[in-house]
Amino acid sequence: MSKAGVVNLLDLPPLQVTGWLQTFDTVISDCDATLWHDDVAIPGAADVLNLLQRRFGKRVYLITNNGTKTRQEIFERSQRLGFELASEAQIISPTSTIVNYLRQSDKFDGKKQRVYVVGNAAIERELSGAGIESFGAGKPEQLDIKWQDFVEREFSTPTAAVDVGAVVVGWDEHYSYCKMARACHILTANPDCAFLTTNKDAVHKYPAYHIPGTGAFVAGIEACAEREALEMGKPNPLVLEPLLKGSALDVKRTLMVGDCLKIDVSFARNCGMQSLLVGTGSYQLETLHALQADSSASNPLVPDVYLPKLGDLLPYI
């Protein structure tokens, strides 16, 4: 495909689209707003991925920045919504990436150290399933005493941070001063402590409202701890390391499908993959054309190809 601009696959002759389908062996697809909205599949999405596997022999993986569910829970959702995946091994999630990272770290000892989680209970479930002890996840916590008394109670002894080998930040509806202060103390007291986040998506956008995302939570902790969290989700290429080490894919023969320029298309570019943007999220073709026409953008982030929805590929497969 031409790199000169965004190519709408629906504008191409069928034979050219069929030829394009032969340029990749692996498909990695985002989930939310690409394959489904909440617990409802986007029409045609499951059929396309299923047929790409059955008729063309493509390998398919689903990838998400959603840290509110374990990899197994995301796999179960995909099964309910009609996606034919053999096992959870075809799911790439930040919770599983966190486990992989800690297992491979020479500074984290899962037998002696715990993980402090500013986030939801799914992170705790994923860690527990891997035999890693954690605390703090999914619990509301309010400052019920003066902050000076809280600091004295929590941080006056070395034991407050000595056995904590990682701080993990995810989406947390119970985010509070207490949690930020505890994370800050642990990270500054122990420079070898890992600092990880499921993602840095700053905001979640819905038709009627916008709400803070994980990136908003982790930014506060980064500021006070004066350390940068390592992102365990897109667009960090780190999330593909297990597949690359196992020779499960060739990035030059891989297509990334997603709905977000900043996250999905950026991830594809960072990894050297082709990118297909679908219009079932925040970006439609008109938006992409406007970005390309903006003379102030020296290197606009645009996908290789575009479709209004993934199901539009059905007539070609």
Second form
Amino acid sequence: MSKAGVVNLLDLPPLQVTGWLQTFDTVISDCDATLWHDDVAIPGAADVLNLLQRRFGKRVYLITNNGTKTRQEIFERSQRLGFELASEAQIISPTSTIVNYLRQSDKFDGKKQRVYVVGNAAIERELSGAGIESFGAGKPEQLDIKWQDFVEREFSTPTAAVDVGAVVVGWDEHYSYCKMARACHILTANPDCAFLTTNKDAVHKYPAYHIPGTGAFVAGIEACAEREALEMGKPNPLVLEPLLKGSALDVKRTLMVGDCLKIDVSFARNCGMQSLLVGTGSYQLETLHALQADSSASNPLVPDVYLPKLGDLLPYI
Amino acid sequence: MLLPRFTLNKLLVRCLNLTMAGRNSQLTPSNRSSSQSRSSNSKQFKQTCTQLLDLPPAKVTEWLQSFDAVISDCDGVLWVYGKAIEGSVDVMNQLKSMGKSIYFCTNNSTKTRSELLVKGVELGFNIDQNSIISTAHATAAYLKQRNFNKRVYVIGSTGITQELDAVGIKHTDVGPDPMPGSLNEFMTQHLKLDTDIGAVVVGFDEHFSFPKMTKAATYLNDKKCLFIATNTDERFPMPTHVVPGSGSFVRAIQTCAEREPFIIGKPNPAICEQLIRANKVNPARTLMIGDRANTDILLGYNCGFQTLLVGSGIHQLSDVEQWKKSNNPEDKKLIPDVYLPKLGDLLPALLTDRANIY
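Having seen the form predicted on its own, could you now give me the structure of the form predicted in complex with the partner chain?
Next comes the full complex, this chain leading.
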């Protein structure tokens, strides 16, 4: 199969699609806009993944950059929407990647250290489930005094940063100056402190509004702390490490399915996996062709294959 | 024997007049051609980080005579937070009485020019409002010059809004804008967008919040909407703590807006544009004094000024050593011509200079 351009599987003779189905043993699929839109399944997606497991014996994992739910909560949603997965171990999510990372880190001691979270309560729930103490998640913190007095009051004593072994940034609609200041204080006071983020999505675009993504929250803190946060989501290949170690994954025989060129296809490329882009998100075929025509990059981001939606595979399986 | 300062000043000016035979008594930029021979002296220190305290007095005097205007940063050079740095007041006032034009240039957008003037005068500096160059004022001037006639969405403080008021430009209010309820409630009930926003200005804002980020990102989706940052200093100068500065808020907004801002403040030479265009300063005979190389010294480089780095703020000699060793040509621009641990260290040389005139 040529890797040079975008191939719409629907344009290929059925025999070639069948042949393509045999080039991978594992499927890792994005969730939002690939398998479901919030709590509504995209037609055919569950059937395809279930059949690939049952009939073809392929392994299936779900991967998401959604840092507002724990791994267990995403697993429960997948069950509700008809996806047959053996357990939550088949879910790769930022909150669980963060827990894995801290557990295997030499510098973080979950028994003695706690985590400062600029983010939502799901991060705290996942950490707490792993016996790791955290503070700050899901709580508003606004200034009610002069900022100089706030800084003196909060950061003049060692207690603000003591025993804090990690700063985690996730989706936080209560993002504020106070939180930025506290994160910066902790990171500059403790050089060994881990600095993690669920993902670096810059913005979420809706017709009437553009909503800042976690990437924007973390960028503000990175600027002041003069440190880069480690991304615990796609397209960072670090996210695949537990799977590579634990289950002898062959990346060349693994198919990454997603709706986002910049995040899912680049994740596939970063890990050496094959890629299937589905048109149920922001990228349709016309957009892809336009991007290809525009791009002056020597190695533009192009998925191996394309389908309007994952359910379109059903006739072939 | 030291004469009273007032008498000393008058004598000094007379002596300067006498020693410069064949030239006008005032060292003004209009004497550019006749001062060319003097400005060649200023090149000997170019980007060498020469330590003024190590030079013989005659060399320091020569250096003092190589510039007619002084543009000084404030935080970390003249004062820290609320207190003047030792010797800064005396040095600046002496330089002024020697006939040099004095300007204070700050990236701090939280104060208007008149508020900065009040602060400077209270600390003892001999300045007037026209001596102050500030990003809040320069932002308003930038918009006014381009005949901006819409409304500005401001993420910042009253320092900015008052300067906009002064030139008659409409703007949104500053202050707290917290989440009123859940995300859904915010999006469906509370999020109100103005229809006449033509620019988003971002400066220092201790009330920075998610709602503000959402509004800015949405306004900036319109390519015609201007995106202006008062400055990009990532940390607010504070002696004992690392705290976010304007640059951190700007970085957050530029990330979700997926756009680069136009930066008003140092090191963008735009902040000195008016001074140079109006011939108020001759760049080769202008000294830029600062404590932060990537704003102050780089501004000096960009404008063709001479530069003095003081060690009383952000950057130190050890930083300069790194830039000297670096292969990156951008780092070379950060190396100052001369260095002092603090501005006040120039005082003995200034007083000796006077004594030697006799």
